[in-house]
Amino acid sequence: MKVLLLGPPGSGKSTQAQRLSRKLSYFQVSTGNLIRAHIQSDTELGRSIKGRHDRGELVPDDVILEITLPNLEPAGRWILDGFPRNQAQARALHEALEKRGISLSRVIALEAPDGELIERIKGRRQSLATGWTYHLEHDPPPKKRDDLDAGPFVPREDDTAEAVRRQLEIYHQEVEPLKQHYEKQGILTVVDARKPIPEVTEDILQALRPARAD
């Protein structure tokens, strides 16, 4: 199973891909954890894309392809989250999947209003020490640090208003068109993103049984 999640931000999609690794015993490829240790790390890459990624901008396609392509294992079983995020990644992702003999088995498109997606950004909380995200309120951190998720758990530096709104802007004008791209394919299943945590996995996993079946 090759599994990809769109979404807007906030709303949900490293949260159901953290559920849903766990549950399925998948390897999780998040782009945006990827660029965020990075840039935690003070690397070379990470130094040259923190201006953009703070201000809620896209970071630039050769990078994101740069560090999300090594994890895509042929043989393995991944859910990617937080890339394509544009036509010219899907048709990246595409070739680069194509020249190792596999495709995508299903694309999940998480779905929610503007407003309540900026809404729940404000309680949005990540992990440093795992880079997994929470929500203070729908999906609260550990309260006790443990060996699972020892934290601390903070708010992301892209989370102020004005990038949340400029990270909507972008995804209506780049991403938002790729759920018709993979329509197209027939690999598409769209999911309510409003329902509590579980009834949104539920549903994904729903979606997953006939790709999983095969």
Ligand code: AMP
Second form
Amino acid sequence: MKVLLLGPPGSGKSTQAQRLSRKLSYFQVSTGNLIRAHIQSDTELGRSIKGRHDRGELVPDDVILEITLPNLEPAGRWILDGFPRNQAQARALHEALEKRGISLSRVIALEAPDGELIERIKGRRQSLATGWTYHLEHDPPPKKRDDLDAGPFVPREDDTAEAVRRQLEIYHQEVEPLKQHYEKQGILTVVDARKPIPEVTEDILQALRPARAD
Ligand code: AMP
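Following the display of the form predicted alone, present the structure of the form predicted together with adenosine monophosphate (AMP).
Time for the whole complex; same chain goes first.
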């Protein structure tokens, strides 16, 4: 099972990828989390991309490919969230998978209106301990210190109104057109991301069912 999760900021890509990786023992590869881990650890790469990340801009393709492609194990079961985000990345992904003799099982596109996404992002919190994503109302972080996730739970640096506006612009210009490409291949399922979190997970599981039986 090799799954891609596409969707605008705030549509729940990370939340759903977390839930699916726990339910189905998939390896979650989140490009945003990989980037933030570099920024948090203050690596040279992290320092070089922090500005772009915090402003809601894409980080350069070569950086993304370098940190993402090695995680896509041919024998593994993985769910990739936040990649590809433009045509060049989609091409690079295709070539990398072809070289490894594997292909994508399914692409899930989460959809919700911009206005709702902007509201949701205001309540988003991320754990500095685990990188897991929460929402103050819809998926609250553990109140007591939890063995699995001790926090602290903080807004992301790119959760500002300006950065979110930029991410939405980029999503509509660069990411949304990729859906057509996967639709032509017959592997796209569009999922309504306005529903409550468990229902969205159920819809995704339903979409993955035929591929899981392979
Ligand atoms: P996310 O956690 O998926 O919302 O991504 C947050 C930010 O990380 C984006 O706004 C970009 O700055 C950066 N990023 C994540 N994935 C990519 C990607 N595939 N290409 C370029 N930048 C990315």
